[in-house]
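There is one chain below, alone, in structure tokens, taken in the form predicted in complex with this ligand.
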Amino acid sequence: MIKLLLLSALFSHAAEAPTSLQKDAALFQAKCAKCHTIGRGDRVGPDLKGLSERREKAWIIGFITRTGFYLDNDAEAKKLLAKFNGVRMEDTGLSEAQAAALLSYLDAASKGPVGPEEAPEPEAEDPAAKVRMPAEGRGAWLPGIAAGLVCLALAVGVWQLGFPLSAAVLLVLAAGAGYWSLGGRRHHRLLGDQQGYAPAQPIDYSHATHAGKLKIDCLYCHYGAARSDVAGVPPASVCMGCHNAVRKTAGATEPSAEIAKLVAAWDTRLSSAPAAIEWNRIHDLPDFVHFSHRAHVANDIRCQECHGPVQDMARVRQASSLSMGWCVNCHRQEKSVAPSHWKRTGGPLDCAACHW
């Protein structure tokens, strides 16, 4: 009977390892964190820290369970939903039991940490402010424009001179310098060499919007890098998490007719001829090179030191030459020079490291 007891004891505690409050935050990871934070401002939603003191908790409740309702009828709602931009948010097809419960983990996650999942962010420090950005090719700007002008110069004398042929000459080089300065190196560089290359792709999907104001983690969805050898681009299910709800964009009236081509291409999916979206590759090395992101990113290599400032750019462009001495120098560099996040420091130099 004892034994029992005990046994039984042992069970109810075993039941209990995920607290209450610790299942509500995976269920707040899993449907919400996507929209919204607790505490790190707002994303697609307004940040959730506090929602208790500004808001009624009826007035909550029945927000998160019956969304679309309120969206269409409540003026608080109505309010909101034109602050962000008529992004609608989805119904989340939680009971009332669940809204509250959920609303208790918020409660406690707005005065701090709850659980394992929810460890401190480090302070939002701007990641891409201390990677130190790739050289774009953008041609020999000023040495370009003082040989023009040097060359100009001197052919305005040399004709005062009366030497045509050599103003003539010198004009020539004066061209071709202004020609330099203007970023002619875009197009004379080595063969295979695309730094700056920035293709148009089928959707005119922006990473300005997405990572940069909308601040949406590289790894959601390019979860490859973290993983594997491959980035990769995400499947069209993972821009539906949002799309679903989002149709317009911010402060439009009409649905926009990009994220029409996402849907469209979506709808078919379940058709005998499903389409994809053929998005044009960009960074591409030659087969005979191995490349892993994993190896790079587990390393604590920002995607921006490679890639550039992305959430910047409204449409992606190769921002490094992905030359061999660009591997390479990298790989040469010491801990005194080495970024301060590098875990370790240096990369193989043997050729069997990237040629196999």
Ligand code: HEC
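Positions refer to the first chain, counted from 1. No experiment lies behind these values; they were computed from the predicted model shown. Each form is matched to the other, and the largest set of C-alpha atoms that superpose within 1.5 Å is called the rigid core. Compared with the form predicted on its own:
Taking 2 Å as the criterion, W159 counts as shifted between these two forms: its C-alpha moves by at least this amount when the rigid core is aligned.
With the core held fixed, G224 shows a CA shift below 2 Å between these two forms. The two forms, fitted on the rigid core, differ between these two forms by 2 Å or more at the CA of T37.
Moving from the form predicted in complex with this ligand to the form predicted on its own:
Single chain only below; no partners, no other molecules.
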């Protein structure tokens, strides 16, 4: 009986052992997914879909196993480096066998699902068209402007009828409506609402430059957003992946003072008292709220839908109210019709989804 139980446990364990394809997929996630996609376009590096059709296998394996050598000496690798803003790929530390296994996974993933049940792909569509930007109160509010004009017209009429006190009240209402409707409303919030909060940071980092001008994907720096509940602040090593080479701002003749702060902190990393960059937190939910970045990224909720147009922000601000009502209204949205990669569905509305 004991032998039978042991054999049963052994076979059960064997059945649960990951396949070689699963291992290769995990290797891709660990080594490549931060900078590359398979069929979803260029990110920090090129899209890897159909890679073996564009490059010779020996070249690919050589590049994966000896990245630094290729970037310094191979003409094709240098072209790629120039195309992707001079951001060098880190050495992977993989063997030729691991690189070959990784390439096999890329080939399999590039082909996608096969079989008679496969549905035809819908027409291509720009995912950015699906983004719903937060209402920050920065534009003109037409109903309020209309109400202000009505109050102004009434004030003139009441004044002519000989009621100056009533006319003054209407003028105050018209002025208040104009102030509120032309942007003043963004300066007034309920208690606990930090919408618009934009603190100074220890390093004057510009998302407008990195995410906007250079088009660095959000998930390159905030890679934790795709893998865990917390997006996290990028470690200095991510910054130095580029700034080991880039030490000046575009068009400058002298080294950047802000980059110098980063480098100074980085140079102390091996000392007995390494310096920390104390970034000021902007988006902060109450402790009783559970929010998963991973679940939202997996459903292709774009970063801008919660964080606003970060690609235009020289200093990041809290674009959304992050209130319960704001979140629930998003979850109430109907399922979207979108490209095949889009997985968006209506979000859960039960309390336990966010309050554990």
